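Take a look at this single chain in structure tokens; it is the form predicted alone.
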Amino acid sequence: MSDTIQPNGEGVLITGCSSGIGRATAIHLAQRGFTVFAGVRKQVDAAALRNLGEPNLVPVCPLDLVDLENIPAVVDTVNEELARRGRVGLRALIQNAGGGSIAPIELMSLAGFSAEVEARLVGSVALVQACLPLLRKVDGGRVVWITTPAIIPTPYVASIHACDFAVNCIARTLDIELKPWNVASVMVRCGGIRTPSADRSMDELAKSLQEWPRERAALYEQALQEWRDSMAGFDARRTPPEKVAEVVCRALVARSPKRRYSVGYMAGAAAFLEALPQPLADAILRMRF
């Protein structure tokens, strides 16, 4: 028996499609066989996916994962598109959406932080129960959710991180708990990765340093300056989103795919950190910032 599968026009989910990362993987798995339902927030974004004229590719619009009443229509669409094409169930949910913003934690917005949540845990929780039943009817259906190394601390990028944090939490337990029905719960974790919300971070945080209490920001105006010049070099060097959609393909096609795949500049550096013990990797850290 071959170590891979097949696409054959199997189904695929997945969140956040409108650009980087999401994008890129809804078109590299389209052009190699899957049906892709990829979900946006936008019909501009719906209209842009279907111009593309990929016959396997399905805009999904809306799928907003802080408005959990968009789930119930996405997934009729999702059964009733399957079953047009002659396929039933999905052989993945990929859990990609999510944003986040620069801030030290005194000065986070919580409006935006709790926005965060929503979409990244109790959305994305809400669309695995959605989805569970379409992953069991395929043998071998998997969970994979698109993260940051995120169990290390990382200074002014909490609302991101606290999130990746919770969902490693959430994608282990789940692999635990789905094996019976042998649905694996798989995390990408991606290190530096081009996409258009790193210069959108970094413009709202020069919008944000404008609006925030002046003595509060001035406490941190310095590091966050020396923040933003050390991340010009990292930035310079981030990997192309095309690279995690291969990798997400990898672990899509593979018969007995591993649980966490790494991808992206600094990705291995970030994987070392996590797993020295605490207290070492909480030093190195301290002392890098």
Ligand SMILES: NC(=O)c1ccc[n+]([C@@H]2O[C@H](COP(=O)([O-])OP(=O)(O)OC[C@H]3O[C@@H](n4cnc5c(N)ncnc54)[C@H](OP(=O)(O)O)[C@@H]3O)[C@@H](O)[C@H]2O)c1
Contents of the next structure:
Amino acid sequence: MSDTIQPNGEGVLITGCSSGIGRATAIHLAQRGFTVFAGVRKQVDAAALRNLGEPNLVPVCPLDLVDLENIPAVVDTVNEELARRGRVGLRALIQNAGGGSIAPIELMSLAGFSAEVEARLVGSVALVQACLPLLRKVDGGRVVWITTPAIIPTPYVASIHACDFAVNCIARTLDIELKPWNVASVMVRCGGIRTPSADRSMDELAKSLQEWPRERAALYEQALQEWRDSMAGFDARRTPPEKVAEVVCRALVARSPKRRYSVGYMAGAAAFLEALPQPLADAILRMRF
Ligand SMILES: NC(=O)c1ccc[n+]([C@@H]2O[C@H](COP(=O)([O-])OP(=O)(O)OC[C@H]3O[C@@H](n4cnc5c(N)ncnc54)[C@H](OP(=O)(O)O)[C@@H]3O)[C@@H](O)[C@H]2O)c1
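Could you switch over to the form predicted in complex with this ligand, since the one displayed so far is the form predicted alone?
All chains and molecules follow, beginning with the one already shown.
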């Protein structure tokens, strides 16, 4: 038996396909022969995907993970389109959607943090629950989580990384719980990837610095400036999102997928830090920042 599976029109549902990693992955998997259900929140993004004229790419809209009422309609759309194409079940659910902002915890927007937790944790679990009957219909279904490489404390991005810590727990637990049905839960751990999110979050930070209470913002101004300067070199070396798409594809076609894939600038260094005892990792990060 071959080590790989032929895509052969099998269904894949991806969240957050308007840009970046989600968009690149949706296009790549469709071109490789999967039927890709590309979740987006806005009709304009669905139209942009439709305009690509890729027959295997099926935009699904709205798929907003902070609005759980969307989910039954999404599953109905997937079921109907798969039936129309003579296919049953989903090979994979790819949990990619995410946002988050840059801020010290003291100044973090609680509304923004709450939306991130709702989307990446509550919404993602709701989608897993809704899709599991479809994933069980395929021998070797899988849930793929796009996440950061390491569960290490990184200043100013706690709204994103706190979710990654929790996603790490959910993904690994799910893999054990779903073993009886041969549904794997796989993390694709991305280092620096070149997507619109980096510039957008820097712009938002500049805006936040104007809006935060003056005396509190002043406490962090110099540290944030130094951090921003250090990120310029990092940003220049980010990996194109198409590389993530290739890795996701490998995780989908492997008959026995690994549970962790790593891709992108500095992903290896972060994973190395993660492998250290926590007090040592904390000490290194305290020296770095
Ligand atoms: N870029 C990196 O270096 C990097 C590294 C490690 C991990 N990641 C992770 O990779 C994922 C994709 O990020 P990206 O860099 O490709 O950023 P991106 O280009 O900004 O894409 C984020 C996608 O998520 C969608 N989204 C945000 N909140 C959502 C919600 N509540 N419900 C549904 N969709 C939502 C966005 O939709 P809208 O356009 O409608 O906002 C967009 O399609 C994120 O989870 C991120 O944490 C990125």
